[in-house]
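Take a look at this single chain in structure tokens; it is the form predicted on its own.
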Amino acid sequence: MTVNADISRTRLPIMRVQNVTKTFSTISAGRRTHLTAVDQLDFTIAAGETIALVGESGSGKSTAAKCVADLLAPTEGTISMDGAPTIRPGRRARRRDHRRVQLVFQDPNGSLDPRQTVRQVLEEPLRNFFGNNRGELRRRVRELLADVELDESLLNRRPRELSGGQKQRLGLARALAVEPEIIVLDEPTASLDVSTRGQMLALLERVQRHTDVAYLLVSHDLAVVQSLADRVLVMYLGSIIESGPTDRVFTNPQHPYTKALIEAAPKMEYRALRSAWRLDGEIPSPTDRPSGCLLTNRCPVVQPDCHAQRPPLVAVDADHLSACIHPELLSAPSMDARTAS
């Protein structure tokens, strides 16, 4: 389970995401429309903390992660580290910020240069940020391999000669090479088998304990989120609709969408009873959002006043927020019977 469940309350944030919105222009039926992929995000990340972004495909979590990693510029809002914006004029300032936030991609086959050896993959970022001292490069490469538990015998191999787990470890080592403060993990175990997935999660925890690096984890695998994350941000149609410490959100969800995600997750127990709690239909298009609560067209407990206005995130208890005005209906006994019919 997580190492430091309350770390965000005991340490100052190193990154602050404030009112971040990301829109894209699209042309449909000859008309230009604006698609809001991320809408008014607010959260912080502390050193040594793991925050997870969860939600269905199309919820905006990957776009949010790309904004944090400076692969996309927010349309509105700010992202800052230690009080300074991460998007700043000047090549030197942006280079320094890029070093502080690194990204481990979901697909290592697409993110590793097939022409480079393991040694070259790791030496490239080291040369870019720390110079060309040959002895120092060799020392740091060996250290990085040890950090991610890869053998030095792999140094002259190319990505096609590595297993999936080895390639993902190499991607992590490359991110660690520049000594970042935050690593964005985009579905880090999605391409791995079950046994290798467990090894990767254990490795991520060990690296974090050793380096105090923070993780922003993007994942649809709730078992991975439960294992690794200190806090979870549940996203729907680009907005955060519930957030809080992982254990509290998973054991006491306060939004119908969060409850549906948890109930739909695969159960390990043989013949485990499945809840009848579910959502109807598919996630709407970001260009055609429902009025009021974003979940009104799918929610099994929707009430007339849910259509009136967008509910804000409000405190359920300490550090646990939800954007639902009728959380009491989530535990109503009649609801399961109703959704099962």
Partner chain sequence: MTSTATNAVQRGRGGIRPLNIKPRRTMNWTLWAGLGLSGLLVTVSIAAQFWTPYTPTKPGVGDPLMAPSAAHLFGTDKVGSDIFSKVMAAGLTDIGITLIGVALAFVIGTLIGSLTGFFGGAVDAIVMRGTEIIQSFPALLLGMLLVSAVGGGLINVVVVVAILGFPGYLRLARAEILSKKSMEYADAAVLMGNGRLSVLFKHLLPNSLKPLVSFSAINASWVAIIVSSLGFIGIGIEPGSAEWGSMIAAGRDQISNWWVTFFPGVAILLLAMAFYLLGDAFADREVQ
Given for the second form:
Amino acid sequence: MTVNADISRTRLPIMRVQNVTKTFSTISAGRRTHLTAVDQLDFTIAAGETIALVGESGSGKSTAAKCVADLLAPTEGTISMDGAPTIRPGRRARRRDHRRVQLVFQDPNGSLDPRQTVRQVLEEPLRNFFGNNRGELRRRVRELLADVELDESLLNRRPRELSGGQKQRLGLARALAVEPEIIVLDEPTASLDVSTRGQMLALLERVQRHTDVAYLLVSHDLAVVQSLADRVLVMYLGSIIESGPTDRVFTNPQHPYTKALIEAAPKMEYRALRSAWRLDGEIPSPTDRPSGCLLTNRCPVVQPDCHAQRPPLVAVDADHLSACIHPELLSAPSMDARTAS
Amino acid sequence: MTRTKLAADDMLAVEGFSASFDLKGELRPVLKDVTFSLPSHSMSAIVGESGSGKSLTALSVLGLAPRRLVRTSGQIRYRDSVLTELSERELRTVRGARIAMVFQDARAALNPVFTVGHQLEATVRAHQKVSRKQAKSLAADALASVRIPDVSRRMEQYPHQFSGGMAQRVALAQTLLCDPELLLLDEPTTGLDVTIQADVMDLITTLGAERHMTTCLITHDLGLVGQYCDRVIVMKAGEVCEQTDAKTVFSTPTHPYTQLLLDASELKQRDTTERRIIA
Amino acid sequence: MTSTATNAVQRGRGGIRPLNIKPRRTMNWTLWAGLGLSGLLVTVSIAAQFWTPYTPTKPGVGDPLMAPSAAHLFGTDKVGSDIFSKVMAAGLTDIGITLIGVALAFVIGTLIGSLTGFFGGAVDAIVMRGTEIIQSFPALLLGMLLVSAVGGGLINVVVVVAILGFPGYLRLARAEILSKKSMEYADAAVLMGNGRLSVLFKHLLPNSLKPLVSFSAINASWVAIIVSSLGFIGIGIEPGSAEWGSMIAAGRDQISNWWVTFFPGVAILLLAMAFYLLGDAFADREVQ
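Compare with the form predicted on its own: the form predicted in complex with the partner chain:
Below is the entire complex, every chain and molecule, led by the chain shown above.
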């Protein structure tokens, strides 16, 4: 499949995610049921670019991110870097591969060891990967603090003595310590106030410009995605249902779900005009995914042939793909479309 | 102490309300001369970031603030009564019945070991003398009024079988059972997905209009204010910075902090074209 | 601003219910009482190694079975030894066995518990069943059985006390590690290049120690009673030596001469209480 955007063509992909599937088996009411959290995920990441996984809770975006960061082993599929597979089903990556892919956690409180000082947090990965030279450690720790714009006076503080924004910066500095090629950003601003959110995003941009690190951004906040991502992968019930360059996906969504997501986000103006484009009900459980198009039970313009089979991702134009077989209905006002169908 | 006249059409007035946390005998001020009013039959919003005191203010209205919060001056007036002068017993007749509150985590507010129907019926019977059968039908009506589909099946289910959005509707239904005239909503959609958030907010707006309720949304999201509210009170570090119409706040914000919030909420978009050229 | 300066302030739920401010009790009295009591006991026991009013185990320093008096504060026993001197000298035995036994149990239990909790699997299941078997016996009965199997003596008693105690630490450590294992900082530590063992011992275990420490203090009060009970039964520490339990045993038939059993009994009670207060204080701090 040719999922590659312009960027990936001009720059070689450094990571290729192929057919990654993650199922969990749970026992409910005495019966073993299988839950497909991520279904045949396929994408590439090139150096220096930002790819966003967008979706609501239950979309599988966090599970996908955990597979990429080697915190969960995929059930099927492989993740390769520079052509060599690093992650295969049921196997954890080798320790040295952790140097290449890092993760900034959503919750800075839970992801920092409460007993470690800022210095210890930063020295630990440096020691583990680069050895124990004291002078070198000091120099690198200073550098990292400067990179994320944290003051050196914080070196001996523990997480509980830091503000939310400071903790999140520390999380980023820790990820940067091992000079990774890819950083997975799991809702990097969800724990922050609006006024600190912008600063964090600006910092992430600056860091990327300096280091050429690629980001895999996981977020439900469309404003954050728009400000940071080059390409967007929209996920619903474990599958990518639309992908493409951020500006094109946002200005011209080709899937009813993407459209609903964009329309539902509150706009920063007084009584912004909203279309009546809404989804019915709520996301179904991943244990019973519809057999046809995943959105059939919520789509405002669902057609009889939508139930037949799961639509594949097809190119709308060069690098913009969508898994909807009736994109022509998207431009029609939803109410008319519904009565027409 | 600033003392504003309670205009005839104000449902609630907070007047020069100051409060401090009592930290082992030392007082740390957290609310400073908070003054605002909520006009009747409108939807107001108290907007602020964490630590702005917006939730503490709302909790103080209901007398539910943490014990270590000490009022140092000012008062809170609701219609003809001064809430800050009422005894706990008197306050209980107001809380729930006249002024109700919905919290962020609705599922935590429900008891996990009883069915949702059972809990709603218990609420009905706590406030009205009705038979079990009547209570059940009132509870079912309440669930239907918050647009929960398949009410009879839902009544028999337990809170964990409800999604976040559905649980928030149940919480709304529970407050509506007592027919309050002032409804405070503390971040009711934070943590919900955007599509669900839109549904819940639409529902709140509709219910407010249908039942002639005065509603007050406590939120950090100016987007919601623009979409749904008439009045806005901006708080920062325990103080009210600006109190104005929701429309004005977007066109001509007067306080620098309001401007800062607006600017911070509106993120600039990534220029992908430029980046492609670099690539 | 202090509390006394703000008597005009109204306080209560949201400042709605007016109440007078009372100074908040900030002293953690259990901690100070525990520290004071245990400090006193340890000081006296150590001092007893250098000075006691009479030679503790020497018979006939007074008449047999003298009631407490100025010369013999706690009276004398049936061979005429000074009970006050003996109670002082016995402290080191009881406190020493208790502390070393608890330390051993702590180390062994915590080590095994954190390993099995972290790695799980069949070994974990087997170890858990094993600790259940040990814990299903009444501790004193099991202690008696073990001591009579391996024989008495100081070291054997210490080992037996450790065996009785370690399942508690094991289960607590295991539970703590299990709950910490799913914390995100455990994931983060893996990404920071730590091997599994260093995730466990550098990150999870240090964050799990607080409850173990407070448990060990409470456990020590229980161990102190077990140690003196073994002495009372007459196994373990050789009878007649300076040990509070065996001193009580020696006074068993002297009910009318209450002081023979009363003072060693009080000593045991004080020791158990000292540890218990400390444990209580630690547990309180943990909650805060």
